[in-house]
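Next up: just one chain, as structure tokens, the form predicted alone.
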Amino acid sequence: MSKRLYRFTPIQRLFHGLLVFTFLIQAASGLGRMYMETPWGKALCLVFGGYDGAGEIHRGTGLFMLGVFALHLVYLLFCIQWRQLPGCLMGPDSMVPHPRDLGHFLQHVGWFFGLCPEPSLDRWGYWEKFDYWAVFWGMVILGGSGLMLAYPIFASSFMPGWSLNVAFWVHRLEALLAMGHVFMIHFFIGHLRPRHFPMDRSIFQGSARLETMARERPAWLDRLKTDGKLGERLTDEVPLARKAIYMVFGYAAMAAGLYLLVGALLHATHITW
């Protein structure tokens, strides 16, 4: 049996299946109701009960998201090593932006043209802190703006009543938004690139395959192997069961939502902006 490196915790994953759960909801129910004037449309909205119970849904959803938006942000003080600030923020193990992240993503474009050999990369790439720190911002962005819109009453009260179709637009162009790069980018990048087609467990599963750590974060593993920390990051290959499940709930939700993406192109000439 071949072995895998641990990447991932059991409350990395837990935050990160939560967080494809959610957005696929508020994603189904906020297009069923965008495109209510369609077939699609009203098809989406029927899963949630129609346009009303979609919005009811998509509210509460939204609620929910921020509710573990802030749980992750506690999550976060406990994790950083107070006493190591502000170097243990830079260091190969943080996610926060590095200026090597910009050499990393030029060296990278040059490999793809082959003018350049591939980066040597540590345990996190630039995209996928792009990817976390996305999250951030969409947090703020869609989180504020759909606080708004669901007690229109109580943002009036302090707020312009012109802020409110400021909110409007800016919240659905920055699901827009969103949903264009997971359902593209965040998908092929992460599942439908050759190395990992047609899935990779290791966000699910917490552990990836050391043979291709080694080829695309050779730097991580050498790291490892000078502190005498890469045995005790070696792990097996789950159980069967276990992996079937990982591999029906990952296809599901990036079936969910090309479904989505394909349908929302279809029909965009239907919608009246």
Given for the second form:
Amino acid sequence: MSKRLYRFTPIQRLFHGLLVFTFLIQAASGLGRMYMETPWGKALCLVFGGYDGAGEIHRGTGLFMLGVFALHLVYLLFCIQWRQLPGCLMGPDSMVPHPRDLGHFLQHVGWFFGLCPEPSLDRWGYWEKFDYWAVFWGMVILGGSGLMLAYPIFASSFMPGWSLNVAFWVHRLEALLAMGHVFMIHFFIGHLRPRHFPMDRSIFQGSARLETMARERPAWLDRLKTDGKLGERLTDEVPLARKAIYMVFGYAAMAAGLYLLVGALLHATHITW
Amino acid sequence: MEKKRIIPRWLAGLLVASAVLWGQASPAQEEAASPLYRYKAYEASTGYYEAYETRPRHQRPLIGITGLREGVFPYSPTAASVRNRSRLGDSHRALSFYNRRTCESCHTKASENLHSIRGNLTCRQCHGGEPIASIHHYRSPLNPIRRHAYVCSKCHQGASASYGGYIIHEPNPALASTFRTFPVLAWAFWIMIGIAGGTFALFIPHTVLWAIRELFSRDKPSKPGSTP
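Alongside the form predicted alone that was just displayed, please also present the structure of the form predicted in complex with its partner chain.
What follows is the whole complex; the chain from before opens it.
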């Protein structure tokens, strides 16, 4: 049985799982309302009890997401090593963008064309940091504009009514960006690219295959070896039943995402923008 | 002699009827009924009135079109197309064959808004019945000074004047003309399009190239049934 390297804590996996679940509900209920003029949109809304039901669930799930986001901010406060500030924020275990990420990106693109060797990544790749901060940005933009649209009377008591027009378009475009990025780019990089095919289970299972890590993130493995922490991070493969659950959950999420993406693209010309 | 007796009886009857039917006047009734009291109540204020408290000044039925011609156009049948209809009590006054037309036959784009498409509202549910006043007419329910109370709050309970500033017939944010008519919306739209377009322009080719590179790289094949 091949060894695996521990990557994600249970609470990190829980945050990701909740994000997957709520994001798909938001995508389906939001697209259902947006595409209400088409049979496809009506069918999506029907899952949530119709146009009004989809709106209620969209608002409720949005509030839940903001609550989870607030909990994540509290979690970050506990993760920060306050006595080692600000150095710890720029370290290899931090998700904070670093100038070396730009170097890794350029070297990676060079490797695509065979111009240079593959970059020696540490714990987090530049695309993973981008995805993480994209969610941050998205939660602020979508959450802020979503709150305005969910409580328009209250919002208009301290800002002009036309700001709701602006909030609506910002909410709509940011949501389309988020869905497009997750359903096309995140799914492909995380799960479908040849090295990870058929699926990268590490965010569900918590650990990644050691061989894959040695190939993609040699700098991290070297650092763990140097610090003598590699042994404590090695784990075994989980039983087949758990692997099957992760695969089913991951593929169900991906199938739902692709269904929404294809449906939205096919019907884009049939709605009033 | 008979006439002299009838008159006092008639006057007496009138006095009795007045006493029964009129009742006793109270100061509050006087205050509510008297135009003099009402005038004094207003006049006791600063003496300055808001625009909505007074009749508007007479508006000339002549308008100028900037950049088209200096001066004003005459208000005549041949120049009817330049009449400023946004101030008329009947905005469709003197339109030929009006009773055979629908709203959408002239206001084609106006029906493409969220209230019509998603809320299933008809034009008349907000704009009212005939004659449909222009929204800037001072007695129109859609006039911005009372729109929130007369129209918005029929569905949106508690709507304020600020809330009434929501633009139902918003311009297409992608059009260049929107930078002039609704600049904040146009800038917000194009900034978001720039962010989305930039993200996709960077990451879609990046992902495709990555997949191709991995497909043709010389990595050792994974064990059967083993996934990362």
